[in-house]
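One chain follows as structure tokens, the form predicted on its own.
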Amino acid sequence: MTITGKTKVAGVMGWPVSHSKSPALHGFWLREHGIDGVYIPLPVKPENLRPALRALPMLGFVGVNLTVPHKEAALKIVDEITPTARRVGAINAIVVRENGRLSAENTDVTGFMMNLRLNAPAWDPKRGPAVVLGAGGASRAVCVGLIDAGCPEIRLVNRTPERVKALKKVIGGNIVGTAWDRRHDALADAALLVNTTTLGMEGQPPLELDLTALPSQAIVNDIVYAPLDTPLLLQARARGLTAVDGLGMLLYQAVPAFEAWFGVTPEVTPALRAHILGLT
């Protein structure tokens, strides 16, 4: 790779941020399409987020992505915020414009129902509710998808309910709060099921749940991709659901931001896949 005076410069904010993927995933594409650019790692302390953003326009940035824990403090800062990111009340892509304003989006919405709808074509978000594990910054995005595809109902199961209840309010749709341990009851007639916890992650606890109630032709969908197949999707596939790896979020949430960055709109291909997973 060779850097010139018309490079164009993007990355990823995080602290840490020596895990992401994405310079990876975005380095992939820039080497595939030949593009004069760059994508880097920017590890920044929370307490120097606001300087570092402010900081773009200055040193020439297109923009970057926002990791853990920048996603929400960043709200504050940006210059622009599409509708679809203040629903969430989170921002993972910024873009630089040329009068050195910084807009900014939420892409994880997108990346979310592109992996479903390409990997589970026959669901139909108007056939079912759908139940949605837990209540984080994933979930908002999930359920902000979901609503707006016409999903008639969403069974948001989570430990407490005072998140539950400020995400309604933000987010609106028919959420239905439900409790914990009433998990497995949730699942009844649901026509999709979303892990967005970190439950059955590599290093983290097992998801305990009982997928008995799940109607046969019930999509499951776990945003965990480390292991790409979690305990969770080995189980739905071995009671014959179709299961959906949460390696395809990740990807395709990445896909508006290198189109608007670089000005390529770039593919998510087997080969792309392979290479993430190489990095697992």
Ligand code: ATR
Given for the second form:
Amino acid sequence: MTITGKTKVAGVMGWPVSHSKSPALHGFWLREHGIDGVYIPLPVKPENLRPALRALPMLGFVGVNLTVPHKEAALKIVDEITPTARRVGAINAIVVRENGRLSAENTDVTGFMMNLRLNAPAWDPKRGPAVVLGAGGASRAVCVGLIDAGCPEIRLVNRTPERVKALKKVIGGNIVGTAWDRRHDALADAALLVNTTTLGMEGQPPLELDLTALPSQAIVNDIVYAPLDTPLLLQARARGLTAVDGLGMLLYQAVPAFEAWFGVTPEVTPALRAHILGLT
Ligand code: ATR
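Can you swap the form predicted on its own for the form predicted in complex with the ligand?
To see the whole picture, the full complex is given below, headed by that same chain.
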């Protein structure tokens, strides 16, 4: 990598930030396309988020991604927020405009939808109800994507009912709250099941869910990607269902931001997947 006087600089702000796969992801594309650009980890403490963001135009950054714990707090600091990001209630990508304004988006929504559409091409969002497990930040992006794509009903299953109510109020659409212990009943006639909880992730408790009641054409998507083949996806495949892993959402959410910063639309390829999966 050669850094010149014209190198475009982007990065990811988080606290901690060392776990982030984004530098490896964007770095892969920068090398692939021979772009004069860098993408660096930016460890920013929560109390420093405002000055760090406001300094970006002065330092000549083209933009940044935001990760935990900054995605919600940054909403109050940036200058422009897309309607989608406002409904999700969180931002993960900022573009520094030529006039110095900070323009923010939530690209998890498009990342989720692109991953599903490309890996389950037969799936039609309008075809039937979707069951979404979890009502945290990731769930909000998933629900906005599904509702905007015309999904007729979301059965939102969560352990804490208050979070479902809050999500319904902000996002709108036909979201039906479902108690966690009724999750099996929600599967009947569903066209899609998405796990947005942390259950099944390495180091977390397992997701206890029997997929028997799901119709044979249903799609199962786990947004957990560590491990890549979660017990939920293995169970889906054993039943002959289309199973979509969560790595794609991570990779596709990076596409629009890279495009905005560096002017090239990057591709999600098997080589990129292998590169990111190979990281320790
Ligand atoms: P993210 O921003 O990645 O979505 P989050 O906001 O911490 O993460 O949300 C985690 C989700 O996993 C929540 O829906 C959480 O349920 P609660 O809202 O009831 O906390 C869900 N979750 C975590 N552990 C769980 C468990 N043991 N049983 C059921 N749901 C669980």
